[in-house]
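Presented below, as structure tokens, is a lone chain in the form predicted on its own.
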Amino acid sequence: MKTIGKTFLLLAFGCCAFAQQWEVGGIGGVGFLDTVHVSTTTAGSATAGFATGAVAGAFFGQNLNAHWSGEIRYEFFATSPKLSGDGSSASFSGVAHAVHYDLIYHTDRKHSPVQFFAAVGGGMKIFDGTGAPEAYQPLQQFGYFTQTHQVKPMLSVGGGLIYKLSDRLYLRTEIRDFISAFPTNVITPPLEPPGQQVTYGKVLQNLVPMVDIEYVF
């Protein structure tokens, strides 16, 4: 009976240890997107980008050891394409989605209620123009808004702090930078008349301060 009891305790401890390896959480924040330079040979210059908007998402991860974990993450961005130049601006309805896998390095959560962590990963970002196209658009000499979607490869980097609220519940404050190529199908350069060339910047950055709630099980 003692042997059976010891075996049961070992199995229970093993199951608990296994259960502690997984985590799930929710994400909330605000996305601040960079703009890219738009230059033309005859019509001057402008900027193209996306408006500031709310960000929400979720993640599922596994604690690999005391310092490393891996996460599959999804974020939804309420953001609108925009053009600015010649003292005016124009915008279009739109959203974006990010799906990526990140590696997380953090201090040992067993020894401190507050930890620093750094994250790096990659995946894809999907840009969607959702407005109704119009025959005439302001600043159309620099670009057109389109009701389409475009997928771009994305790099995710960031870091922050983890606060232990209980044995299973954690709070994160962090900032992420989602780096992707600019989606020139959603804000597309105009057809170039003879003698005019339109050039867009290549890289779009999206800084997102966020707060996460994480449950470990």
Second form
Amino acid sequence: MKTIGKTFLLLAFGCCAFAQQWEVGGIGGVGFLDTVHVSTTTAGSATAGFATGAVAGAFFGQNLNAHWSGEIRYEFFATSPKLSGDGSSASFSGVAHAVHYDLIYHTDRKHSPVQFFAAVGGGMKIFDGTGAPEAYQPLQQFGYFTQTHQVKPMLSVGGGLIYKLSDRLYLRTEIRDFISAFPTNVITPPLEPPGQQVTYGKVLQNLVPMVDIEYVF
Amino acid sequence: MRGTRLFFSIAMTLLTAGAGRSVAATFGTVVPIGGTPSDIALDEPRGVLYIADFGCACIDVMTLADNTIHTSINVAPFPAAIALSPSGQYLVSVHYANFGTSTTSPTPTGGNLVTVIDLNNNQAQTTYALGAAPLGVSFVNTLSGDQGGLAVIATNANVMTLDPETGEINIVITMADIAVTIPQQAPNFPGQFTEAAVSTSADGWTAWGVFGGGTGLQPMFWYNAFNGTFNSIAWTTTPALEARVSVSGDGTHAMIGWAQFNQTFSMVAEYPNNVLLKNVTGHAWDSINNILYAQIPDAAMAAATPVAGSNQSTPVTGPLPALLVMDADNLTFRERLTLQENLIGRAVLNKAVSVMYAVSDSGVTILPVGSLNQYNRVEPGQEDVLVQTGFCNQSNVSQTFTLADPGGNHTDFELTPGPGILVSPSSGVTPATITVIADSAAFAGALGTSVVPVKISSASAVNQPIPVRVLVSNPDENQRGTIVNVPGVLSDIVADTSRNRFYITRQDRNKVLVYDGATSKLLASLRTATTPMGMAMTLDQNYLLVANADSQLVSVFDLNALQPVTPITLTPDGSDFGRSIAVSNSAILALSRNGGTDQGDVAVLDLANKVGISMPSLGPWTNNSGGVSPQSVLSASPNGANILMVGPDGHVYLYSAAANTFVAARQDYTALSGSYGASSYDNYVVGSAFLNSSLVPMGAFNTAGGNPSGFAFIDQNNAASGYLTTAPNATSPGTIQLFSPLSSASESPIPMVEAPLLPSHGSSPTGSTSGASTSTSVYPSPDGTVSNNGSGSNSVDQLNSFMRTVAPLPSANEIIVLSTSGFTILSQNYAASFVPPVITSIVNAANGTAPVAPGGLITVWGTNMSPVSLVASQVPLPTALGQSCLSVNGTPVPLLFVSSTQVNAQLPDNVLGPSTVSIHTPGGVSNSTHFTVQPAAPAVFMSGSAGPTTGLATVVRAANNQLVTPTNPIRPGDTLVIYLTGMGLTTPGVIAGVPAPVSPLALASDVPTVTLGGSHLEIQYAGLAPGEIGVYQINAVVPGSVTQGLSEPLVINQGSAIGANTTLNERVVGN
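If the structure you just shared is the form predicted on its own, then what does the corresponding form predicted together with the partner chain look like?
And the full complex, kicking off with our chain again.
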């Protein structure tokens, strides 16, 4: 009880001392390394995941105190589901959406022209297979591309630099890792006869270097 | 003048309607002009047709809306030809005054003039005098885009152009003085005075013209106004080309008289078997639809006969005028329509190519060619009906064919079958299904195939339907082979062992048929030039070369893509028409008929440059002279070392690839015919004789079996050997024999189910570029007599004195023989004693499980069940196929496929419970195998394929019309279409072997339930798939609450009996 009370007091004081600054911004980046390993009993190994693609988004945040802020973020991932194996690859149309809330720690918000920051947060990622279903797909021995969507909880971790461009305008460069479970509804491990199996890696990590522009008001 | 003429025209129309040729129905409307029509010009924007009247010095103006002449334009005397400028402003008329000196007739008036009528300026006329007599006129575009265009005028001394706006005249080229003087004795017509015609392509740039029409020596030209190019040549023909010119849309080809030329004046197509009927020819070219509408007199013209029940006491004699509808590029026959009167001049099509206007005897005939479906016509659904009796069924056997009006009209018909054939109904109204019954008593003892035509006539039809050819096959158990019916006139066969295919030329439809060697199923049809004769494959096996008897083109096909490539032109500077081709290691030789000398001419084909060049000599012997008959044939040895050439006059020649010339020639016989072939061991077969490497006769076959018709060397055991086929006549059984000329290892002749095709013995064509000659054929003509075929093709002249009928296909262990009904398939061990068949199991044909139901498709597994592999190609399905017949409870059942180990068939509706099945082949009757027929045994076909994956259940998502697979899973709300068999009886019932009807639909009497993941699907349809035999279809809707998963059970249930339900596992996903 006491600890919670103190923490709450500190946050409240920090909030009031920082004059409640808000910030809004836009995001642009590229997502990559978004795959998991696929192992099979009879067909060899492969990778399943999402192709390198553009990321765009926006955020709205609040500076809680001199070093802490919180922001709610949305990212759109233009990354297609993809399978690679047997010396070839196959892809399917698809996109993803991420909505999450992050806590950000930065060294000195107000005074330094350049600051380091670290971010951690959580939310959800929506994987959406949009391609047309076909009776036959290449590499279907490793997985089935499916026209459907699936929501997975997501952890967001990252960090970067903030550059003060003016009193109200800041530029961020950062790298984030969006960690979620693999959406097996969108890329589905094939059904195998008894004694044979296809195994997918469980965790999907999506590294996204980004550049953000934020406006503080 | 006009009033009198109009009255006269109406009176003539009324008279014409009651008189004319005594035919049942005619196509088109005749508008008499009360004069002598010489030319027409169509002015669609103004809604009129201009008709030049040679005798009245006027141009009649007929309104298109009511096809009535309301007015006329008075012009100078003798308007011989007219043409309308591209803009429609100017109508140009040329006036022919090529007067000769006459002491008895008064001097005609007028002069050699051209009149330009300005239709936008109160028809103001400007007349120009010409130094020469104008014969024909047509307009072309100008590069400047001048809408007035340029008139191209052919005169008896030159070709000139006239600018209608300025009157400027330019001479393009001068010609020798041609055309006749007037006056002439009647009945001569304007076309016979001028003997010339000029027409322009639809794109307006190229004018083609001909002079000397009807004389036998015809100079012709084309002029391209876009680049100013002019080209001309003179062709000598017999019969003469009438002065009629129709040009392709792009100006690259023109039909002149009965022949078609390209811009190098090669004759790329000639109408087969045309005959001379003075002044009668007319045609129009529809480039949009590749159709040529033409009246070209031919030997197949039906005679006029009185209509049954009419009050016509005396029929008008002479051939019936008929309009041929053909493929424009190779003159392939489509249909023949009866006309009221002959076409004797220019014919034009309107812009929509829906109405043809043609100068005809009385004036103009209007032919609504785009509205043919509104006219009554009768057409049979198939050309041949094969009725097979034999050991499977000794009673009267029946088959059916349909009669329909292509336009959907209800058209009367009357059928007249030949002897021994009963048809029911014999008269009625279309659509109709006709049952053909062969009276077994009438054909008892006739062990070959009898050919009996069923003539079709109609009081209201405007077309002349070709009789249906009924083939009655009645072999006994000792006769080998399986008949596959192929309609038409077949002239050659070549085996492609590398692809396990064989190719057959069908002459009357100008195509090569491509068959799969494993199933004898037709894979493709390749269009050739006119009247394909002999074929040969190139040494690399990539191309098929086809010589065409009525074209200077040798057709070339890429056998990998099964597509045509650029053809070879035979002797571009000459007039060779191909007949036979052979490929050696050194050269590809083509034997042609030289149109000039009418002798045989040997040319070397240059595949790279697409040209054939006549050999200057055949070694020390002359080429293109007596000694090389145009009916000779070429045959290359399989190793490409030699080519044999043999003629019906007994001449034989040998070409050596090593020497690249002819090295031997002899004439030890006064006549030769029948079979021919060259061995890789330097032995040769000609007729019934075999020759050594120097072409010296070494002996003769024993032809007690009849006339030798085909020989194919197979050269086994390091010696020349081959298959010989013989038959005494076309309706007897034939024989096949493995013959080794130089050894005693020859077999006894083995009887075949029917005779191989026999060569004709028609006379050599003499003095005729068209190759017309008298002959007989087995293909019926419209009047029902067994003579030339309906297209007019003189097929037998093209068939030759020699036939290649045998094609061994080692890759399929089969021998294919061209025979009376099409071709006969023989197993390579045809001479072996037949082993009795054995049945091992009966399952449903969908998924191979045991339960079967009435009306369902079944598969019978066993051994020795058929000597050949064959897919049924006729509908209704036959009960005897490949010399095998399957009986269930003693009744023959319809067959889809037979092979040694597998037979696919359909169970009849009246089979239920414990049953027996047996199969009867030439080897005997199998064991009777017991099985049980369930009331319902639904089984989904596992014949679907997606990509490389096969064996998929035939369940289709209607949303994307693709098979349900894990990558195309089922979704809530989907409509599924499931194809299966074994759903049992239907309402209404459908006879086994007959396709299910479209209306009314045949619904399953026992309605199934379908569940997916435990959820019931709404059944929208459950019954026979329309148009299919033994295939059922279920349409079902997936509910929104369906369970999702990778493998959800899809269960089809029709009760609790054994086999009454079937389960598949399918993937289901959410939306």
